[in-house]
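The chain that follows stands alone, in the form predicted on its own, written as structure tokens.
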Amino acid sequence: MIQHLVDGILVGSILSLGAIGLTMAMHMLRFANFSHAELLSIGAYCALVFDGVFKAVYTPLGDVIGPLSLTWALSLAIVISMAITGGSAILIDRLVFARVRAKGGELSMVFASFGVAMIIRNVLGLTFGLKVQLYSQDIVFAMVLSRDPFLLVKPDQIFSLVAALIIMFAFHLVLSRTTFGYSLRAVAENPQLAQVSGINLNRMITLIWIIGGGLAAAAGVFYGLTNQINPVLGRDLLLPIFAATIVGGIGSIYGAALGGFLVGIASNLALLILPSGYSPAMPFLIILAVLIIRPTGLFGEERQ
């Protein structure tokens, strides 16, 4: 059970990094964004592709940092597939979700992003092919933290936890204690009521992009790090994604964060009584669960 927990923490790190994005999103633009998770593939893509760029033009930074399978290229390559792909939700934006914003409702906005999640993946599987990459051809061993009970834990999955915690923080402390973190929570609560103060809403809209994607592109690559990558790696994490920013509450960030690490420990934890076939379905329970018994979720607000 330990065992089940701590896989659960470990993935439910990545889940949250994909879920504060999609939630800040799905409050401010009132929309459900399907293709949010497809963000996480091209940042994975993204790092995949400059990793080789870097190894490539100079050799040195394809040495592996300590006892990782993460090279000095793959941590260069996170950073610029972070900048890619809050480049990339920006660019969607602009020529999808924008004009349709103008001229119809959330639904259309919903019917919208159905189709920018199909375009994605399949230009991913057109330009990368469809079977599984990975990073490193390395075999990384596990490490046993505990013989009693019996414990492993790959040295990628706690650098992908460490690293997560760090970006949530840096993330808490911007909100906290910056004028754009005032900001960006002045805008979710209420878009008219900041725009009158004197906040520029498109400036916040497109910054919650850039944010969005980042974070997004950060938790494909920790995926991919200790897992492995593929097209229909957004499809994969949608429904967990979306059920952690539910279990949270639309428009908590904090919640989003929080929930990711409930779903994951939940999903893992149900590997125990169901056989691994099933285990898809836990997010579909989760999301009915919490919609049945607290509709907002853990930190929502009732919408006025």
Contents of the next structure:
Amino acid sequence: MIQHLVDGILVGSILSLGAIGLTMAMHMLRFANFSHAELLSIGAYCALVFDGVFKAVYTPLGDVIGPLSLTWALSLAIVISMAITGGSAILIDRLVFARVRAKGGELSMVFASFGVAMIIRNVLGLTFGLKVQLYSQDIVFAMVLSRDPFLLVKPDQIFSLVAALIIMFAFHLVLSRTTFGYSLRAVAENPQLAQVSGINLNRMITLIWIIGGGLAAAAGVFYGLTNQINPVLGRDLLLPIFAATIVGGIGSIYGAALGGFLVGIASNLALLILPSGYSPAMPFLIILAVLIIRPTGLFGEERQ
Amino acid sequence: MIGLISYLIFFTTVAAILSIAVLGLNLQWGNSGLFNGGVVAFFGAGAYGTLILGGTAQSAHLGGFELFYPLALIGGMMCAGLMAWVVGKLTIRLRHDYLAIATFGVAVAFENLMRNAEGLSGGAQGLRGFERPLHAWLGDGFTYNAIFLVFVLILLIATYRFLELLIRSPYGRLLRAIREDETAAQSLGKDPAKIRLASLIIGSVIMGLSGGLYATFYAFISPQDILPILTFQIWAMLIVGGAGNNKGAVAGAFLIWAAWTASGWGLSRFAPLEMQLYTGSIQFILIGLVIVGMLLWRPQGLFPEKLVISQSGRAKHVKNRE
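Previous: the form predicted on its own; requested now: the form predicted in complex with the partner chain:
Zooming out: every chain and molecule, the one shown earlier first.
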């Protein structure tokens, strides 16, 4: 029970990072972006590449940090990966979404995002192979946090959770303390009115992709660090991330953060009663439950 | 020669079965602006429903109702419709993202359930024990397949005619009116949610028919047949054909299915041995490029919808009838 709860919180932090970017893009550009989860894959593989590069360039970077399997090289690679993934998100927007958007039609955007997701996923598969990869071949033993109730946690998991919380807190500070944060919230609330007040909409769209891509990259690396990396990583996390945005209410950044944790915890607790084979279907049950009980989610507003 | 003809029969049968699903999607997306991200779930519901209802008794999983075949097929279609009703009821009043996400989710959940619930669906091994109808009289060979093709083509034409009638009827006009301007339709006292829900259900029932026929053709269905790629293929067919146009939808289905099988054959034949594992990835990239490319450069499809102006075009006709 307590083990499932803790595992749920750890997975939840990864889902939250993914859901924050997704909900922002969905709210501002008015479409369900099915390619968002592929940014997690891009981030995970990008970090894998730069991890290797840094280790090759300067060997001491290959040393692990404390009890973690995380190396100095990988922690640098995370930062680079966040930047590159944010850049890729902008590139995808310029190449595909912006052009489809210009032609109008929110539904075309959704279709396009499915197409983009397929292309990214399979290009990653072709480039890096379909096999499972790991950041570190060393076996890191889980720590026994307590014997009764029995609780096992890997150091990497704790690192991921803490890092995810720090990133989210930093983003919260940006949102609540800076002019940029105010403009972001203004655009999310009412794009037309925000433009009238002199906010450059296109610049905000670009920034949203950078932030969304960066957060997604961090989520992807943390997932790779605590589980494994493979080309279908994004596909497997897509539905849970969508569930998190719906739980939080589409468009609500804080809702998405909370939604991620709730989906993670609920999915893990469900394993107490359901066989583990059913876990990919869990997010769908959560979506159904939210739609029945409170369609607007925790913090969503009613809007057609 | 006979080999070529058998292959053509096989190809046409599968393409015609998929065309039916594309027609169902065209009603939802082309005519009503509904986004169905889980075509494969409704297709699968029809397939599993038909085989479970029409199959012989099995010890390993549910089945053995041995219903008369047309009843089993209709039962499968009703399974698909029921699923669409549940999903639609919950999401159709919300903004369109919810329907997209929920239908995508239902496809993931459905595949997952069929793969795991062995008592229901036979699990990963699939559903067995279905005898193809009239199998005792027609045997298993060439004659059977030729007659089955005729049966499928009749159902394809029937579906086509039904949809053409439907979209020309007042209901069809209403659908397009809602697609173009929901508020305007609402101001005329129409209930968009109800009309959309009906369209989602009818389209899904048609997808269920397609799935039922597919399962009948192979006398077998397994989770491998209801993977998400099928949804993308069916979309690509509609996007290439031209959303809103039923003829285009069927043409798109044949075109994309031909391209898919040809690329699969070409890759398996000419790709170097070490690349064989990746031919699937290459085909998926191609389908993705087709979808994105069409949306970028020819969103109306190869055979675009002819927009009709109902009032001026039909005013005379209506007056005469009155």
